[in-house]
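A lone chain, given as structure tokens: the form predicted alone.
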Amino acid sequence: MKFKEIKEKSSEFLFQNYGRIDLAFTHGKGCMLYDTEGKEYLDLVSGIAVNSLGYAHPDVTAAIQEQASRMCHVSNLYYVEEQAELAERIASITPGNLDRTLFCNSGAEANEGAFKTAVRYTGRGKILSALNGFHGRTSASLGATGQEKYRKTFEPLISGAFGYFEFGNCEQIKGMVDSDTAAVIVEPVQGEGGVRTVPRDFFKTVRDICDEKGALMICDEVQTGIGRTGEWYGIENFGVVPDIITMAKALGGGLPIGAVTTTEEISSVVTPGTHGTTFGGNPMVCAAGCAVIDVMKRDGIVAHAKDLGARWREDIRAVGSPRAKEVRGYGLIIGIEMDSNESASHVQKYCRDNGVLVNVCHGNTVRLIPPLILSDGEKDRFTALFKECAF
């Protein structure tokens, strides 16, 4: 189908809830995407941090094909072999004694499941989250999202159970956690908030105050998990083990999956009938997830992301652009804060016109979240374009 027809059908039959760029893609390979006109693009967005192993990875493709030939879906009324296999693999990469997993279909659903688990485990009614954070668009996850632009007009659906603190403010969080706090949810890096980072002592403070007050610490690893930051989970950069980790995006290698991982003790409160999902953890997505983790372990992908990302941030800083206020991130989640929304949009358009896809988030931050298999040559391609357009 030609691009014009795709656009016309989309305008006629779809909700118009996305501000779409005038591109449509037919296929991808590695870190490359190909549009309806046959033009090649280096993709540094990877489906918004989803395609961690790029496009059409042979191992992930083979796992999906093999599983599809046998069984895509079966009900959670029965034991599911592929679920058990993926849960075991998640336990092998997760810090501390977080070794019990609940599967769902997305990051927002994972956070909803984490909130329900925390409230049921503690018997308390309040969740604290960071201003400028993002946790999803379902009702409770939207309530935890500390950005008014996302919550605006949906207030009737949002519970009053949420309170908000300044990301990185140790004293404020100490004063907010009390005997009614079920959980504090944090992102190791605020992805949608502009790739915002804070000093490592903040997460230690959250851990300590949760322990002191009997609240649970939830780490939202939907964007930062499964190798993105150069560790399996972003929180590992800060030497802290939370009570619950939520994940999605990269775990399925392109297929929709979410997961809540916690301890045996905390998981025990989620008894039959208290939570569930029809599609969550079906054999197809779990087979893909197993392949993703296996490939990452075999090929040293997490260490590669750490090394390449560190060198890339230094390369970008060395460009010396007067329009770039700060370069932030860990591993292969990198934010270049520009001096204006217009500057960020200019970089995005210049790169796209030259066959490289980047994302702008929070208005003025150019966000780089490429496949974790990115090569040195591919990272250098962006850096050269940035040098041409960022002055």
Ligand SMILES: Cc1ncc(COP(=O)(O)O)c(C=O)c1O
Given for the second form:
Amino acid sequence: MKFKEIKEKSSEFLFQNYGRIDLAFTHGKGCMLYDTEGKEYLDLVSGIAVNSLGYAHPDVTAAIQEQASRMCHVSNLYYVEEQAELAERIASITPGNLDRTLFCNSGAEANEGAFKTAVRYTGRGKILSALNGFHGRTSASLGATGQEKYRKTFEPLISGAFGYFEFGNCEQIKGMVDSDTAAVIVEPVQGEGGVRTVPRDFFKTVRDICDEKGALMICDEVQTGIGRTGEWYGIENFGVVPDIITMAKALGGGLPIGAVTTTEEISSVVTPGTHGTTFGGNPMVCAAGCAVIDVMKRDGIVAHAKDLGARWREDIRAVGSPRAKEVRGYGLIIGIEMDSNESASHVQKYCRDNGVLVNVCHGNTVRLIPPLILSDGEKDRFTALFKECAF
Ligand SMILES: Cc1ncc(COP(=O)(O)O)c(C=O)c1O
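Given the form predicted alone above, produce the structure of the same protein in the form predicted in complex with the ligand.
First the chain shown before, then all remaining chains and molecules of the complex.
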């Protein structure tokens, strides 16, 4: 189908809830995407931090094909081999004794599962989260999202269970956690909030105050998890082990999956009948997830993300753009905060016109969240374009 026809049909039959860019793709290979007109793009967005192994990775493709040829779905009424296999692999990459996993279908759903677990475990009803954070679009994950623009008009669906603190403010969080607090949820790096980072001691403070007051620390690793930051989980950059990790995005190699991982003790409160989902952890997505983790381990992808990301941030800083206020991030989640929304959009458009896709988040921040298999040559392509358009 030609692009014009796809756009017309989309305008006629879909909810118009996305501000879409005028592009549609037919396929990808590695870090490259191909549009309906046959034009090739270097993709530094990877489906918003999903396609960490790029497009059509041979091992992931083979795992999906093999699984599809036998069985895509079977109910959680029965034992599911692929689910057990993936949970074991997740236990092998999570810090501490976080080795029990509950599967679901998205990041928002993983956070909902974490909140329900925390409320049941503590017998308390309050969830605290950071201003400028993002935790998803379902009722409770929206409630935990400390940005009013997302919650506005949906308040009737959101309970009074949520409170917000300034991301990085140690004194404030110390004063807010009390005997009503079930959990504090944090992103190690605020992704949608503009690739925001905070000093190391903040996460240690959250850990300590949660321990002191008997609340759980939930780490939302939906965007930062599975190697993105140069560690398997973003929180490992700060030497802190949370009580619960939520993940999604990159785990399924492009198939929709979410997961909540915690300790055996905490998981034990989620008894039969208290939580569940039809599709959660079905054989198809779990087979893909197993292949993703196996390939990442085999090919040293996490260490590669750390090394390439650190050098890339230096390259971008060395460009010396007067319009770039700050270059932030860990591993291959990089934010270039520009001096205005217009500057960020200009970089995005210039790159797109020259065959490179980047994302803008929080209005003024160019976000680079490429496949983790990105090469040096591919990273340099963006840096060269940035040099041409950021002055
Ligand atoms: C940190 C974080 N949490 C939760 C979500 C929601 O995930 P999903 O869109 O899969 O529901 C996102 C999505 O961008 C995210 O970045």
